[in-house]
Each structure stands twice: as structure tokens, then as C-alpha cells.
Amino acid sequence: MPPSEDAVLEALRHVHDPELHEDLVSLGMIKNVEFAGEKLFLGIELTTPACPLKDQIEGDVRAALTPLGVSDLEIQWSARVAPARGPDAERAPGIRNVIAVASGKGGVGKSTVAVNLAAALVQEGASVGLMDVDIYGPSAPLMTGTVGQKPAIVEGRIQPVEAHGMAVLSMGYLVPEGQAVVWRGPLLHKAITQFFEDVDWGERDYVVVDMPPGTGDVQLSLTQIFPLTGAVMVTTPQPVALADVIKGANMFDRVNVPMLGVIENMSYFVCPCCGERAEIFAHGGGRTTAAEHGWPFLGEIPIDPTVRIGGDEGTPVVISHPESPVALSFRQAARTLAGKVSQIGRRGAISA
């Protein structure tokens, strides 16, 4: 005879989301136990579909039925991303979490890890937009292959780009191409208000948002019109570069965002050829500097040339070689921030 259903439940109360450190029960994430014979149907709901420790659950939860004479198990996975809280989330209610991702100067592939990071949440299974307010260098109509692509108005609302599975909205839409935007600050402010108000994203478990380079109007503007999830600094390693990382984690600890995470780009170079890894800019600064200042660090992306040309052609490198090195290493970085994420929703939830 099969266990109980309270027997299976107490069974799960010593099983921990290893990152949210409490029992699944009491997190709510039990959502059905139902024997057909001897075998147990699971409903496990996950905080986000990119969960980064999903296997270690599962192994943890079979660990735990055992005892009770469970050896046919099937777990039914589903996911529930937690909204961030805030006072101005009514703006867009269908946008459950906003991540900004900066760099404290140009040049580091900022925009490249925004446009990876997405659309390998995508790949996760999460609804995910994409948010380009780097009003002076839009880059994502080129790196999503929508460049000329205009969105649509629809009931007066605007109606983000579909590319990759993700709603992309950039200025770079909104602009004939080759115009320089020369606006100064109140203008700013209004065009990222519109990018909140006016559009309509739908239901988004994320939005990822890239940042225009430095700590200036766009920044300080964004976060006070929509309450960010938080934010992930993209560094390389070089000391000038994570000189500069300090000065945005700052800034964003100034105006109470809370920090993801940082991530370090251009890490290595892995030769072709003969295989030998040459770190061209120096390796390790970014993983140093988060553990130096309690930062979560999110991984380490190596140069590749498909990423460039994934880049220049319109297919972020996650889609075009999804095995690759370079594309696992964005795919784990996306799935430890998701963790992140989820960690601020779950204090939100409680704070509610």
C-alpha cells in the first residue's frame, strides 16, 4: 500500500530549496500528490523555469520518498516567477521582475550579454522582453535581426518587436536610422516613462533592460520610474574596467537596487587550433572584485568570434551554436541570475 499524502508531505518538509533555504512545503511549491497504483504523480512548482538547481532538487526529493518505499516516481515540473514589489509597478503590471544590465564604461559587451541573457532565458522557458535604452547606441534592432522592423500601435498602445521568442522595444525603432538622438535629460525621462506606460508587454516573468554605459540620466531615471529587480554589472577583467564596475554597483546601491550580480566578459580566449587558453585582458578581476564587496558573481564568458557574428547578423550565439562553450556559459549565467531573481521575489512575497 502506498504512504499517505501527509506522509509524503512531512517527508518533503526536510527538503530545502537550496537557494531560497526553505522546506518545499512550507514554500508552497507542493502542488499535487497523487498515487495511481504505486507510482506517485509529483507537482513540483519551481520559482522560475530557469532554475539553476532543479536536478539537485529532484535528487533531493527522491532521496527524501525512499524511506517511505517510493521507487516509481514522476515529478511534474512547472514554474511561477515571484513579482518584484514596488511602489510604481502598476505602470506595467504584466512585468513581474526588471533587470538592468550596465557597465560602468562602453566597451565591454554589455549589450551582447543583455541580448544572450534574455534570449537564453528564453530558452528556459520563461516570457522575457527585452528593453534597449541605450537611447545614444541602440544596438538591438542589429544584434535581434530586426533592424527597419517598426512596432505597431495598437489601441494607441505600442506594440514591442517579436524576435527570438522575446518583445524587444528599442529606440532604435523609433529613430530614422543614422540619426543621432540629442536629447537632454526631462526628454530622457519621458521616452523611458513611454517605454513602461505606453507598450504593452504582456505577462514578462523578466525584462531585461540594457543600459547605456556610465551613471547618468538614463540610469537614474529608469530607477525611478519602475522598481528594478535589481541589476547585473558586465565587466572585463582589467583593472580599468572593474574600477569603473565599482562606480555603477555605487550608484545602484544609491538609489536602493539591489545587485544581481556581476559577470566578466571577454574572460579568455580558448585557441581553435591547438586548444591553448590565452587571457588576453588579464582573467579573474571580475570574480575577485564581487567576493571583494559580497556581489554574487554570475560566471565568466570567453571571447568567441561567433559571438560577433552572431551579433552582427542577428542571431545572439545562444540560438546559432547553442552548445558551444561560449553559449553554455551564457545559458549557466542566466540561470544562476534567475536564481538571484527568484531569491528577491521570495523577500518580496513575504514583505507583501
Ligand SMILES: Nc1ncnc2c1ncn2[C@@H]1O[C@H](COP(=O)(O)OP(=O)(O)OP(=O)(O)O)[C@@H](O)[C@H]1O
The other form holds:
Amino acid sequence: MPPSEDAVLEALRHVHDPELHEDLVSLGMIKNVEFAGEKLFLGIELTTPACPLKDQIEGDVRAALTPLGVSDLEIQWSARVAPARGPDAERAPGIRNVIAVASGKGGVGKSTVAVNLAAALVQEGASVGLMDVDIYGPSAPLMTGTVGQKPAIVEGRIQPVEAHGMAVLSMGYLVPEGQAVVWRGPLLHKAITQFFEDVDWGERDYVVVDMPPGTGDVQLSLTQIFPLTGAVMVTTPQPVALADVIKGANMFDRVNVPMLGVIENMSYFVCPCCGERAEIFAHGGGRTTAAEHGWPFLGEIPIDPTVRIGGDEGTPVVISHPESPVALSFRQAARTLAGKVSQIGRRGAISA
Ligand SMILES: Nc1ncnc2c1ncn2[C@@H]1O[C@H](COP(=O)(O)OP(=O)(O)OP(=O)(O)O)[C@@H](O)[C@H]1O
Ligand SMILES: [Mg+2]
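Take the protein just shown as the form predicted on its own and give its structure as the form predicted in complex with the ligand.
What follows is the entire complex, opening with the chain shown before.
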């Protein structure tokens, strides 16, 4: 005789989601308990398709059900990303989470990180948008292979460009190429408002926003226009970049945008000839700075020529070389990030 549904649920009350620190039943993650003979089909709904702890949850569920005599278990996974946003989100009701990818210093790889995180979230099964609000130096068209495309206008609303499974919008599509945009605060504010209000984003689990460097008008406008889920700060390992991370994080902190974590880009270089690892800009400062401030650390991305080539040719490295070490580091960072977003969605706060 298989155990009763109640007995199964009781056992699952002792399995905790390692990130949300609550049991699977209380979290409403158990969607289905069904026996076919001795075989149990268990439906589990994760808080993100990019769940970094799925294997751990599966192991814990199996361990909890073994004492009940359940040996034949098939888990049917699904995911629903909760929105983590405030009351004025009606500007773009289909967007569940907006993640700003920012840095204190220019040229540290924000756009590269934003595009690869977005593509990695698509690979995990999420519905993703990429919003490039770097009005002065838009990168998304080049990095997604969509230079020269024009977003369609349907019934007066802008349709994002589709690339690599994500919806992309960049000022680069709207302003003639090479024409430097010299806009001041109010115009910038209006343009970014339109990026939310006048664009058909559809349903998006995550919209990743590629920011211009620093802590200027665009950053502040964005936080005023839409309730951001949080910010990811990209840095390189040098002390000068790290000092700017703290400045950037302080800016977000002042406007109550949570820090989702730090990514150390160009963290080290593995010589393709001898395999030796060289720490060109030093290494590990991102992790240390994050730990000192209680921010999550999302990962280290090595310097790898395929990253730059992917950016220049319009196919993010997580798509062109999905199993390469650098792609795996992006993909792991995306999963860790998705876990932090889930924490905010559920608990309103994160633990580092
Ligand atoms: N991990 C990496 N390995 C190799 N090249 C990289 C890596 N990360 C970024 N790059 C390259 O470094 C250059 C700068 O990156 P990117 O444009 O992403 O920086 P950014 O912070 O967005 O710059 P800006 O501040 O101008 O917006 C690009 O040519 C990119 O391809
Ligand atoms: Mg950039």
C-alpha cells in the first residue's frame, strides 16, 4: 500500500527550500501528489526555472519520502516567478522583475554581463527581456546581432526586437547609428519612461537592464520610474573599480534598491596554451568587498577572448559556447541571481 497523500505532505513539511528557509508545503510549492500503483508523481513548483538548488531539493525530497516506503518517485518540475515590485508597477504590468546591471566604473563589462545573464536565464526556461538604457553608448544591438533593426510599432506601441529568445530594446534602434545623443535629465527621464510604458514587453519573468556607467541621471530616473527588484554591480578586481562599486551600491541603497549581488568580471585569465591561470587585474576583490558589506557574491567571470568575440559578433558566449568554462561561470551566476530574486519575491529581503 502506498502512503496516504497526507503522509506524503507531512513528510514534505520537513523539507526546507534552502534559499527561502521555509518548508515546501508552507511555500505552496507542492502542486500535485499522485500515486499510480507504487509510483509517486510529485509536482513541485519552483520560484524560478533557473533554480540553483533544484538538485539539493530533489535529494532532500527523496530522503524524506524513503522512510514512507516511496522508492519509485518522479518529480514533475514547474516554475512560477513571483513579482518583486512595488505599487507603481502598472506602467508595465507583465514585467515581474527588473534587474539593473550597473557599475561604478565604465568598461568593466556591464553590457557583456547583462547580455549573458539574460541569455542564460532564457536557457533556463525563463521569459526574459533585455533593456539597454545606455543612451550614450548602446551595446545591445551589437551584442545581440540586431544592429540596424527597427522595432515595429503596432497600434502605437513599440514591439521589442527578438534575439536569442529574448525581447530586446535599445536606444540604439531608435536613434540613427553614430549620432551621439546629447540629452539632459528630463529628456532622458522621458525616454526611459517610454521604455516601460510604450513598449509591449508581454509577460517577462525578468527584464535585465544594461545601465550606463556611474551614478548619474539615468540610474536615478530608472529607480523613480519603475520599482526595481534590485541591482547587480559588475566590477573588475582592481581596487579602483571596487571603490566605485561601493559608491554605486550606496546610490542604490539611498533609493531603497536592494543589492542583488556583485559579479567580478575579468577575474583571471587561463592561458590557452599551458592552462596556467594568470590574475591580470589581481583577483578576489569583488568577493571580499561583497562579504565586507553583506552583499551576495554572484561569481567570477574569467577574461576569455570568446566573450569579446561573442559580443562583437552578436551571439553571447553562453549561447555560442554553452559548455565552455566562461559560459558555465555566467550560467552559474545567473542561477545564483535568480535565487536572490526569489528571496526578494518571497521575503522582501535577501541573505548574502
Ligand atoms: N570576461 C571578459 N573577457 C573578455 N573580454 C571581455 C570580458 N568582459 C567584457 N569584455 C570585453 O570588454 C569590452 C568592454 O565590455 P562592455 O562593453 O561589456 O563593458 P561596459 O561596462 O558595458 O562598458 P561601458 O561602461 O562603456 O558601458 C568589450 O569589448 C567586451 O567584449
Ligand atoms: Mg555598456
